[in-house]
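In structure tokens, the next block holds one chain alone, the form predicted on its own.
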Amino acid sequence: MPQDITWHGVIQATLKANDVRLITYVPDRVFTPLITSLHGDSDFTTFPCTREEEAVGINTGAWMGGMRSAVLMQTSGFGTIANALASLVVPSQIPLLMFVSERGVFGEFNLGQAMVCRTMRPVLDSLGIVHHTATRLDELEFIVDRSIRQAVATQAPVCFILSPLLTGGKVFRH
């Protein structure tokens, strides 16, 4: 794989070659060299959102009206979204491409973020979402581009864990 090759490069690519032009997120320092690429490309509409519960909002109506999209946030903000994966995006049959840099792991001083992180695969195992945690490069594209056709092709949601062993995570000052 080429050096110049990164793992936010990856997901774009790979969600422009599926056709995903919505993107909404939170501001997250993680998905900062994602959310600036995206903003500086004409194919995507990138849409900040104050919580993510909006977000998973927007993109069910983007679905509904024919659209394709993606919501970006970090490990805390998982937490806010279960009631409108298990009221709204489940049972509608929603193919929400969820992508969340993970926190609460590897050195993390934030207790909230380590407890999400504890129970946020066991809340998409309880609600029937199938999720991916990405470590490796290598990896990414056939992970994302897969998943994504198998979301859409099914109607169901799927998630994308990104551990700090692919995208660096989160540099923690002393």
Contents of the next structure:
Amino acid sequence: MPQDITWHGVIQATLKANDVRLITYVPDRVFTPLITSLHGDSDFTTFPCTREEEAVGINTGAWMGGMRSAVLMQTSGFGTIANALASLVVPSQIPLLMFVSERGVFGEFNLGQAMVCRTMRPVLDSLGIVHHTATRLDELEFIVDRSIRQAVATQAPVCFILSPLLTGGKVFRH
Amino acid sequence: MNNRTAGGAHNAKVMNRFALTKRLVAKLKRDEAVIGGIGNTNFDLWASGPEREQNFYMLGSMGLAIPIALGVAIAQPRRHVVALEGDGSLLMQLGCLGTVAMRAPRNLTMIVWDNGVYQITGAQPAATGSAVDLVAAARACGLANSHWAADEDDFDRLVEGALQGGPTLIAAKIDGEPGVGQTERDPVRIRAAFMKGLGVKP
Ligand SMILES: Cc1ncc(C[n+]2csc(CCOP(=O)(O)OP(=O)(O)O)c2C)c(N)n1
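Having displayed the form predicted on its own, please output the structure of the form predicted together with the partner chain.
Every component of the complex follows; first up is the chain already shown.
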């Protein structure tokens, strides 16, 4: 892969190619380059929310109003949205696009992050929500592009879990 | 001087949610979208006109009526959007007022029914009943256009003003009457009907 291709560049381009125009987020350090770039791109409306479930509500409203959107959050943020997924997104058949920066694995130092990470896939599985863990840059566009199309076509949410293998994660120095 | 006095709520007449919901709906002449919050808020919206296609009844996600309304308002900037929310529900998601203020959508109105309790679960006390003034809180969140409705006529005036351009938050002190209707319970039908009402094809 050429040097100038980045995971965040691929995600931004793929969102744009799929007419995703609204980005809500509660930040994570790993997302910094993506969030900064999205804020600087006038094709997107990008803003922070105070809670992840608030963002889920906003994106649900936007979909019903005819606008595609995605939400960015950290693993711990995912831990706060089970009720919004179970009571709103899944039963209403909303193609919510979730991007989760995975904390809690590969050298995590914070026990709380490691614990909440363990709840994420069981919650997704118990709700029957499609999820993909992206680990490789060369597969990223395919995964995101095809999954957005599938989400919209089948009116079902999808969760992209961005592994530290893809993003580099958060590096801990002692 | 307690918090309620500071926000002017002490002057607000105790009114009835269903009566006010009907007054609101009567003022909607341009296919405005209405997002109803959990429980009684929805029940009275439903009872005010179940055939109204631009209503969305949010069944289980306590606190998300305003965020959902904000999303609709962003997606459809030419349509006015009204969120109806209970005080207990708003307490759960107060941060969304800051998000609304930050985005400042001209086409969003938030109406809060303040009975000071979690009525539908058994009328247990909510912090609004003794401590929190939601209008003062909304102003502190950056929503300068936040008002208590002093009485029914004042409510009408505030709604008329809000529909001209917002964002506006209107709070009403309400009595202990339960909601008068029962929404349908099929989330897909509710969502699909709402999207049709907004002219959106999924
Ligand atoms: C996250 C969550 N916590 C608790 C509940 C249970 N619950 C359902 S409605 C409700 C009270 C809502 O209070 P309010 O918004 O003030 O409306 P009111 O019942 O007073 O009309 C509660 C606590 C819930 N549905 N979701």
